[in-house]
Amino acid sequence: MENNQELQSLLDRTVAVCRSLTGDGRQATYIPELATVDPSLFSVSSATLGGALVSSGDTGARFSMQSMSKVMSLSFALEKFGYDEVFSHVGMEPCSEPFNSIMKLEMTSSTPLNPFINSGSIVIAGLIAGRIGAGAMEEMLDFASRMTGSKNGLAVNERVYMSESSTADRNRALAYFMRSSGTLSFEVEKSLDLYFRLCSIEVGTDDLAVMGATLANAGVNPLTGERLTSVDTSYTVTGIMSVCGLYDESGWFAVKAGIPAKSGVSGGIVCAVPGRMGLAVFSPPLGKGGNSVAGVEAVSRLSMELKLRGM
């Protein structure tokens, strides 16, 4: 078990050092609502497997999950439909192209390379929406709330959802291309609507740290004691986080930080360190690869200080 006082001191030092890096990136602007967030916000949280939650910085900041929701939707789909069914629709290989690229779909079998690029996550959302029907979003919010240990329950930020839905030409192109090739066998607009809503779920770094800790704890939420996923699901999801979690910068991040993680263009990163803890950071300005500049540095420093590599 981590020493909470020492961990608090480390998080405080990390925030003090890394906050200055927020000026080195730019916020995502292709979803207009994301451009309105204060770029100076910075928070970091850790959740140990002993049930301790330690945070520092702007811990009251709330932001949309964006692609970090793909960790939750993949976990849910694996639990609901099984490994074989899920991976009959998507692969599990890293991608060297941008997260919203259509090129790989055209050049290969049109099956998304992994569930963390946009095309793959749209297929997962289609699977959930198609199989569950009208109550899919309510089930997903319940699962997300339990996975994060949220006492009041999580909800969709409607302004982000509307902003995302109204500017999603590339994602619609991906979905309709996959529909035309037979890869997406579910209704396009229902698949996309669930995808947009999942991306728009509002969280804080405390929520994400507990989500990461749940996966790190082999599927058991360390704060509530509830089992959310099987051991196999947690291993599968953290494995894909290790090789696909930061888009086409995943290999670079594996060398720099060396822990399973998933980023989102809102500026968050959620990490699951098997057998140790969950970590989460939030800082809106992004680098060229679509990952939080200050967030990546913070995770890398914490990984080194806490000796998390190879856990």
Given for the second form:
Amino acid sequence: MENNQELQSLLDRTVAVCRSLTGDGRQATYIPELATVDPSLFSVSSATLGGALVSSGDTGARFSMQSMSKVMSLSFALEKFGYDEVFSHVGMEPCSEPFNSIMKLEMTSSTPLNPFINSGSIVIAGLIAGRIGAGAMEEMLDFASRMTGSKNGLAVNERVYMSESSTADRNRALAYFMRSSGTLSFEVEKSLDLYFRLCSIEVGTDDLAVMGATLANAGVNPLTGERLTSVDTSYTVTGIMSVCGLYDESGWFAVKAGIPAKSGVSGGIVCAVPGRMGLAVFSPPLGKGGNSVAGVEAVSRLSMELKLRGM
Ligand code: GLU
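For comparison with the form predicted alone, produce the structure of the form predicted together with ligand GLU.
What follows is the whole complex; the chain from before opens it.
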């Protein structure tokens, strides 16, 4: 089913059913600005490889990418520095510890298990900041804007950035630990600054659905026709989304929904189903594993109805 009207009524039904779940879970508060977001907001978007963008719910809602930006920074780093270079700094294995855990870093090796946990993404940000220098954030915003097909260009939400940057003791601990072991090759504060800014880029579910569709379309944005990544990069990124995308609930989500996805603590989930479509949901209240409760349910229902599982 990818007829736009059918897709629209499926999304409308999904929003109607899953909205009742927005009361379950609690939104993130460890970044104070995230606690100020209206928890009842709920939106769902889909972008087909034919270039149709269909959405439902509070589609005007804007929120910060948080960990969903890790999909974009990994894509960018693979394009700029290549597979061998990137995976000499981070692994690609799932992590059974929380996203901001320091334990695995110390106990196993000093290399982060994958690029979607905070330590791994800080290493990727350090690589980008160190190699590109002062223009890194501008280049990243341009890349993100083109990947999402954003007409006016994406921007950082400065309040979220300040809120995160001023309360990030845990991420600073991770970064200083990795700097001491030589895993983080660039300056701690400059690496973190890029990481915080990337997490604070503001989007809506339409933007994220197109970003997912770009990866699903082997690296070509289906709305603009622009190639953003190589075919290999798109497969590498969606592969890692499949096994590492929902924190330490990635295995559970793979069984429940069965599609490549990445969540963020703002309550969004971006999905890229190779050869089919991009999907995105937003609902701030999170479950115990840090994933949007209504969002996971909506993605699972859409995956089943659209027969996306196992694509
Ligand atoms: N900026 C958040 C942090 O570093 C991202 C976490 C997330 O969305 O998983 O804690």
